[in-house]
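We begin with a single chain expressed as structure tokens, specifically the form predicted alone.
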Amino acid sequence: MTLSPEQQAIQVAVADLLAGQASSAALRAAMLAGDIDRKLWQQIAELGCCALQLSEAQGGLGMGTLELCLIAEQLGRRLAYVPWFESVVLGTSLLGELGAEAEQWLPGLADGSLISTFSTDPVQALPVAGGWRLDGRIEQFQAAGSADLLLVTARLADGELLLFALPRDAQGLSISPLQLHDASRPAACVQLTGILLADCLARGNSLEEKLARLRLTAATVLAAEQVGVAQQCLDLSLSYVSGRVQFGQPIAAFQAVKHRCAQMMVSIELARSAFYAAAATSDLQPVAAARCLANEAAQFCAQEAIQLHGGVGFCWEYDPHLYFKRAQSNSQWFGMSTRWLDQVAAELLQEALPHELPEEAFQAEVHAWLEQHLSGEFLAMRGCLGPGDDSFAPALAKRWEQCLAAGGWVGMGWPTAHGGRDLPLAQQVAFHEAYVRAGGPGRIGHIGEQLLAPTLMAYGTPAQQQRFLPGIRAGTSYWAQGYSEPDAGSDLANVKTRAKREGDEWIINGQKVWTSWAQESDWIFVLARTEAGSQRHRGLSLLLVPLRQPGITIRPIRQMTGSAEFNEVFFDSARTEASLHLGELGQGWKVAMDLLGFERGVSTLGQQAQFEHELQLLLSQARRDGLAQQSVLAQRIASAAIGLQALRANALRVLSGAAGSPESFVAKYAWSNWHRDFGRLAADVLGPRANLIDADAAAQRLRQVWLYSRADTIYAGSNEIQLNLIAERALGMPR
């Protein structure tokens, strides 16, 4: 999910060229002239962008779909008035697969001296003496007015599909330019009247297969173009709101404006992650995810750009309307989002197929171990969602942690120096996915293993590491997180719990709230104010505090679910050793923030694997109830599935990218809103049974998802706080 140096070089080269040559003025001049920007087209060809996906034997660079996407994204940002998508992604890609039948055109296509285009709308073909006769009308043929070679499909009376190549001066070919709202991508009405051709380029099943592959590639690249459209809408909006002053300040400082821009960024980064993932595969669901999310991002960001520009956003002289129109026209090409959702729904709601045993040795090892050990006393825990689940038994959950530890599955990504296996990210992902498929239960050791342990490795002293890591690694020591407070909420810097040094101990007074699993934990890491009189981020320290001691009271909080895995924790002169602080005294804010960064790390993959398990439960329920025939509900299920695809792709980008990358800022907001909406979908799939409390285990799990997911957009930073963070830290908008 990261770009190679070569891919980055392509992206930068195209971006630099377009920044200098594809201005708004150049676009408007080309649209007015009604001809493509010939100079820009030749410069794009000179960069090698027209020969990108052809093999080296064909005179190309031998690159793939992701490289095409990187170029398309930049072209979408500028609405460059060139037929690159039509000629390169469609025409050249198709002809490149045909071999000797098409080799005469490849050199010209590769160097840009020849422009092609392709239409999927078939005309009529009739066998005649010496070849074929073509008749028909293609209402909107993209780039037909500037193309030298038109590739058209035609059907015989028996339904067989054929492919033909027409030079623009073919006898019987009429090309009439169309007036379009999206004038940045010209099209023409093409009439074929009695065109006689000796040969077709391809036909039958072989052609159908090639076109099916082309459709997936084209949809992915078009998704990347839509992301470019969306990104430019955000960039235009940020520039405008930063300079527009109202009520004595830039409107970029207004929270309502900041939240709009932040939501634009969320939609863009999810769509970008989706097309990265789709470019690596030819499977339906990732491509559908890219297509649908990119359409949504482009249309949403374009309408928001107009809104944020105010009155001038509706004016011809400003650019937002150009992107608004392109976003709409692109959304209709190669299938609307609803068509892609229908296909995904049909695939999801057919009879479930058994999971095949993975071939890779590591995945087979994980699969075999889980099948062997999720049995006996642990059989009852299969599918248990964790604390709060009616079937969750804390003592049994702790024995399961110790079983996992004995098998080497706790701390598997830790360095070997700390008792881990130092497994690469790919194998950690494989474990999480296999764990959920096998019905592995929610983990009571999660906070210790995934949050505290990496923080100990980063900030702990050797003595602290030797004291605490072995217990976490063995599944015998359990931790809670002491961050939130009644008066602080999402404003973590407003911590009031205080710790005073007395001899060799810290004396702690205060209260923490929403503390998960405190009643089952041995220790808690506490963000406390250790410098008297300090305010906000200063003077905080992260202390390690034993929970089982006088001076600590744990009071369960009963939630709307009826369960009580959250707690209030009261500190009344509680004590911990003076040496048990992570990092320098007074620097706890940085330590606490880095700990939250670990929370958004590899552990996110385990969370998303659990989401996948919930999706499979929902699909099983939908299949049993025959919901495949309810198109609206089926599309919502498909939308949830492709949304989860995008979340996974985004998580992989976060893990493989640099700290503070754009995708990392949107992660929490994205998954929490997805899961909340999924919970509502789960209730709708259940129908009236969502209101029941009965012994139906599958239905009960879906009810739990419905209830529990409603908290996701509140804890660990509410939606509103997340949008502020995105706007101020990722987009640089004023506080």
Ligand SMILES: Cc1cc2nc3c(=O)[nH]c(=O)nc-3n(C[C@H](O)[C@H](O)[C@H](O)COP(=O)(O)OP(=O)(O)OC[C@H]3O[C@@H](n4cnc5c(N)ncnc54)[C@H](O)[C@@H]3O)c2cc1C
Second form
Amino acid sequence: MTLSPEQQAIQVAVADLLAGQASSAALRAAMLAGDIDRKLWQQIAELGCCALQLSEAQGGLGMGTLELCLIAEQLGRRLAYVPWFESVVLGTSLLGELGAEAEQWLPGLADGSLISTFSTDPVQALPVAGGWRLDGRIEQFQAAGSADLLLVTARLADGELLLFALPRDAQGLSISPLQLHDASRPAACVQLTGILLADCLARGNSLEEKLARLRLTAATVLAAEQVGVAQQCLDLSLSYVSGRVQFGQPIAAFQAVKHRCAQMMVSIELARSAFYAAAATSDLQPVAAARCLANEAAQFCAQEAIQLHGGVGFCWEYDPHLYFKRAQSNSQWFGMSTRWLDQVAAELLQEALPHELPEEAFQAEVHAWLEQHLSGEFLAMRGCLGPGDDSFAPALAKRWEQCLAAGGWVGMGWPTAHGGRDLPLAQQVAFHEAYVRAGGPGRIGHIGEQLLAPTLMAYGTPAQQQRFLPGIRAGTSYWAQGYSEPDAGSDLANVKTRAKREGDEWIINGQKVWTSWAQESDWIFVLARTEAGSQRHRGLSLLLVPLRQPGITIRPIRQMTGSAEFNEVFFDSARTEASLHLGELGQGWKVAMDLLGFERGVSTLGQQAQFEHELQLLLSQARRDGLAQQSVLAQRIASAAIGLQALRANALRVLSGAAGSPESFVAKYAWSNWHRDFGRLAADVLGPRANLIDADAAAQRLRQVWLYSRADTIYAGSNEIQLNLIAERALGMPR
Ligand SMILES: Cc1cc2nc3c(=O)[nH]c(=O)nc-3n(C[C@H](O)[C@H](O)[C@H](O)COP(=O)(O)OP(=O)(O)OC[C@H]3O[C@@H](n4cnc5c(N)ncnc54)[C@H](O)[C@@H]3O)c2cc1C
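Switching from the form predicted alone: structure of the form predicted in complex with this ligand?
What follows is the entire complex, opening with the chain shown before.
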């Protein structure tokens, strides 16, 4: 999910060219003139962008859909007035697949001297002596006015589909340019009257198959273009709101404005992750995810751009309306989102389960191990969701952790020097997927394994690492997270718990709250004020404190789910050894924040797999109830499924990218809101049964998801705090 140096080079080269040549003024001038920007077209061709996906034997560069997407994204940002999508993505791709019949056109298409376009709307074909006669009308044929070669499909009376190439001067061809709101992508009404042609280029099933493939590629590349549209709307808005002053300050300083911009960024990054994933496959769901999320991002961002510009946003001379119109016209092409959702719903709700992932050797190993070990006393845990699930028994869950640890599945990505297996990311992903497919239960040791352990590796002394990592790795020692306090929730720097040095011990007094699994844990890491009188982020340290001691009282708090995983933890002169501060004394804020950063790490893979499991549960319910494939509920299910595709793509992008990347900033907000909406959907699918508490295990799990997912947008940085972070840290808006 990261771009290779060559891909980055293409992206930068096109972006640089367009930054210089495809300004708003150039676009507006070209739109007025009514012809494509010929100079820009030539420069794009000189960069090799017209021959990209042709094979080397065909005079191309042999590249794939992702490279097309990277170019489309840049062209979308500038609304570049060139028929690149029509000629290259549609026309050249199609002709490149046809072999000898189409070879004559490829050199011209590759060097940009020939422009093609393609329409999916079929006209009528009639066999006549010496060939075919074509008649019909194509209401909106993009780029028909500037193309040298028009590729059209036509149906015979028996329904068979044929493909023809028409030179623009073909007798009987009439091209009438249309007046359009989205004037940045010209189209014409094309009339075919008794056109006689000797040859058709392709026909029948083989043509239908080629067009089905082309439709998936086109939808993916168009999604990338929509992301470019959305990105430019955000960039225009950021620039405007940072300069516009109202109430004595830039409007960018208002939280409502910051949150709007942050939400735009969330929608853009998810859609970008989705098209990266779609470009690597030709499966329906990832492509539908890219298409639908990108349409949504473009339309949402264009609408917000107009809103954030205020009155000038409604003016012709400002650009947001150009993007608003392009976002809309793009969303109608190659199938509206609702059509893609219908197809996904049909695939999901059909009786047979969705296709299984291919079983790689490593997944087979994991699967065999799980089949063997998820038995005996652990059989009851199969499919158990974990916290929030009534059947979740902590003592049994800990024995299961030990069993997993003995199999080498705890800390599997840790370096071998720390007792791990240093497994590559791909195998960790494979493990989590196989785990969920085998009905592996929710895990109880994640605070130790996934939050504290990486922090210990980054900040711990060798003595601390040797003391604590083996217990976490073996599933014998459990940790709680002591950050929140009654007066320090979102404003964590308001921590009041204090620790005073006495001899070779810290004496701790104060209170933590909402402490998950404290009642089941052996240790807690406590953010405490170790410098008396210090304020805010300064003078804090992260202390490692044993929980089982007289100075600590733990009181479970009952949650809205009915169960009690979190607690109040009171420290009344509790003690820990003087050496047990993680990182430097007084620098606890940085350590604590970096620890939170690990929450976006590999742990998200297990979470993705869990979400996938929940989706499968919901689908089983929907199939059992015979949910109609064309219903609104079915569309919501399809929407949830493609949302999950995008989350997964984003998580993989986060894990393979650099820390602090745009996609990592949006991850928490994106998954928690997806899960909250999914919980509501689960309740709606259950209908009146959502209100019951009964022994139907599958329904009971979905009810728990409905209730428990309410917490996701609160803990680990609430929605509002996430939006503040995205706006201020990722978008650089004022604090
Ligand atoms: C299930 C669950 C498990 C948890 N587990 C742990 C744990 O193990 N350890 C731990 O330390 N903590 C834990 N927490 C606590 C969690 O981190 C806090 O609940 C969270 O940080 C929010 O703090 P708060 O509850 O005090 O809400 P508040 O900070 O009072 O916020 C209330 C509302 O105001 C909004 N708000 C606050 N400040 C702003 C602002 N500046 N701008 C806009 N809106 C704002 C919030 O977004 C929220 O909607 C857990 C919470 C839950 C729900």
